[in-house]
Amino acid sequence: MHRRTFLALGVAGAALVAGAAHAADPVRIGFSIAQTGLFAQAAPSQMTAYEMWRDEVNAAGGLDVGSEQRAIEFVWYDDESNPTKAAQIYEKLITDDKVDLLLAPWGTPTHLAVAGTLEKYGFPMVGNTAASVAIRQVAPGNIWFPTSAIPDKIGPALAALARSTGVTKAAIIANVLPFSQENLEYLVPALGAEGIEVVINESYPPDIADMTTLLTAIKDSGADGVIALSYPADSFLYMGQAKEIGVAAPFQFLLVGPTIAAFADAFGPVADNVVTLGHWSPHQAAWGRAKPFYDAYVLSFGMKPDYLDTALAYMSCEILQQAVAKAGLDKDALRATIASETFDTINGPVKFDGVENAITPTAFLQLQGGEMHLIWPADVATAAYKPR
């Protein structure tokens, strides 16, 4: 995976664009990133979005802060995929580094760990790669979550999608990590409500290296729908071993992973018609910023963006940029602006109700001929569902 400056120093500053507009001090924006540890495979999809946004803004003259444009400079550290360490880093960014703004770390547990630090110092931050019903327990006012992929909404929507495709018997395997288990909690009753029989319901460890036994049981179960509540590494493992074993269910869903460009590159036609979680696609013409973002990303990095994490990370930057243009760097003004305004993003309009995105629907993508298309719900779909 192309990482460009991802493996550079922990403090990565953009070169200043020549001209008087950059005479002012740069706006210093801090964050932590999972450069190492369990989530390191997923984090580059977030980092590339941050880099692209920074470079675009700087090339255009800088971030609009009141009456002047100022260059963006990043201050970031590796949180080692450790939520406790991330919370310590954000405290350092606020108190020692004295950054002007914050971007989000990767993952739900890390967002939740950082939320307490934001509340302690009254420092607003737009999140991105986090989704859990637990976000509703976070004190509102200093953190917001642009995703619509919340498990208590995913379960009923996924069950309805599966039923619409003709699924009658579902086999579920789930990573024991929190996001997968939270989805499992809401999915099982939702499938029952749709009249879908759950014939297998098994969980597995996050470091699983062999799914042969699980997938053989699925093949022998007669399930016409397979739902793997997986993270990126186990999604790759599933796809490779499901082909070897001959899992042939017409409906196959992987929770997190297929939106990463490397997934389609690794499996090609083998991965065609796999369904996954995601609410953004460049093929949705109603979102005028979607296709230009996609084209610019491919030009910059030589690969497609992650349709889930990269899109969410870039959306958070768009929201922050528009809020700063209106409110400047004053924390109280920023907080009020983010909480009340509607923002134009690559995923269409976003407005927050408390900590949650109140506009973007829970949605699903399908990999069709190497392209990610929205297939659910109908009002944002860019293609019809295809069985495997």
The other form holds:
Amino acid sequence: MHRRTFLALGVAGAALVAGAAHAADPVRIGFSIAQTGLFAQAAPSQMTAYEMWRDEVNAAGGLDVGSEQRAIEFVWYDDESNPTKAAQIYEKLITDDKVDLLLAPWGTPTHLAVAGTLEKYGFPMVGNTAASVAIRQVAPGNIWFPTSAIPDKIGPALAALARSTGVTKAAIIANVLPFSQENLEYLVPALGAEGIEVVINESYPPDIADMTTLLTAIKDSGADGVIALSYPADSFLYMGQAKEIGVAAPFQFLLVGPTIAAFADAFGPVADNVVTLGHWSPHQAAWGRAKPFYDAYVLSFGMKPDYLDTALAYMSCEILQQAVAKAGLDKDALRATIASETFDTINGPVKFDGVENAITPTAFLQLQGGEMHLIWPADVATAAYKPR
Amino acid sequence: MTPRAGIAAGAALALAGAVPWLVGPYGLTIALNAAMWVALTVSWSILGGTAAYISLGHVAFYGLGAYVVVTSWQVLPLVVAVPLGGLVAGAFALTIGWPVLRVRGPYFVILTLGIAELVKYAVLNVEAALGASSRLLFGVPDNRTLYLATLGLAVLAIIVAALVRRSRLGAGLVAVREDEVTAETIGVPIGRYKVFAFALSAVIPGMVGGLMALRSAYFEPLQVFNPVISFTIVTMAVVGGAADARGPILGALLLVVVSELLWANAPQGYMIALGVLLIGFVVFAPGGITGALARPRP
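Next up, the form predicted together with the partner chain in place of the form predicted on its own?
Then the entire complex follows, led off by the chain already shown.
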């Protein structure tokens, strides 16, 4: 070897070693996304929150892992909307890709399927888009749920809200899918306790294409409150057909769907004053991080965030970021920190009791003039309830 | 089976049985997938491969088996619940078999697909009425146990399928495929044969469904009765070549490998590759891998 070449190699080698010592490796964060399959339409609301968070953190110099700042790198796979596949992916992320941290997949079934894998490897993860009484059956310690939308709390809160708006006769229609049915189970007795008469209580199939029979019956029943325990597709169907048929109840509630930006875009004034499930609004001034998040999101993606899923996904990133800044990447320290600390999020302070968020109240939103306002409970409300 | 083939089969079985001790946890999940698909596809071929009655409803049997295991969880021991799931699936196939197997070709395909959807929505409504719309199972067996049980079912499926093919029943079913009217005319009891084979092809998928419910430790009807499971079974059988006993095994293993290689790197590419593979085989090699290998070259 020529002497000059040898020297050059030596210099290059020294530079490499020096470089490696300075530039810390990125923190690798793994998750699965429902890129294809049944939940594919829901995935972007979550993915955009993750991407925005990563870009913000990286632009600010990286993730604070206790002693240093390291860039975030995502390792993610498509779980085909299949919870079993998601559980396998998290096993791969932990054992094969050896990621440093995990973010959550989309939806209740997927969270519950992944919970077993987290338990097996003792890997902590902050969940987001899962809401079911079943989450309380999950052993606490490796998964936490920031949502406050849990059916046994929604039922009584919704009945109290309906009563406060003057509802005396309620018509309920419910999708047969799990989240709707769980809500139905707790709602009916709660309405009874509030002295509200249930005049219609019907369930419908998940792929319903025509609600006119149900809606005509509702119109004829004289109900002054309509509670549709709906999923996104049927919320869109309800809104369109309720207008055609002329359902005029002053209180109209749709379970899941109106928080998606496309809903307000699609219906405009027709959807005004519809009430829905949600615990976050950018209009709550007490939550200092809420409005900046909203503005940055609209700027980045040219649309409004999903008030439920995007907010929850972003909250889970904030909680993880603050926990890692305190505990570093050590799993035991991280677990103890997430379980005990109070975190400052776009939804205000969050603290966990077992697997549940112990601070954020179960709340409801109302679409008022294209803006989502919190109307219940009074201590977080950003606007007063308006009848339709 | 020639002595050499016997040795090869024994070696393959020994290797498959040793997998939990040879690979890591992620490798084991892939092996579990492979064993599951082999068991399902080979069972399907008991009727689909011999008589060419293409059932697009096998997920109903898989789902019923899962439902039995889930509803009897912590009531019945698993050694009872899993076989019971298989029996319930078999009994259901026997019940629907009489009317359903009276139609052929595309009518049979669509009818089985429809029945599977019917069962899915029936279970969904029962679950909704019970107020138990999603169920979690705690304390399920580990993956090693589940893999060995599923492997056992795959081997059992292969043995049953091979025995059927060699029996009078198998010969009768092949006669049905070649010319159902002639077969009936010369005295093959086609009704009885078809129904029996249909029920037989449902039992093992029922048990596999039970094991897979334990694997995911979570039960939700839309997931467990997902028709994509039926489509995948048929795709694997077509790619491998359902007319040959080895075809369903090869097809299942090939697609598990292709899926592993592709999904992680190109999730959209996986679905495209699957479509191309299916079209390619149907157009250029309708006999599947085994059919293409067996055909004398011009």
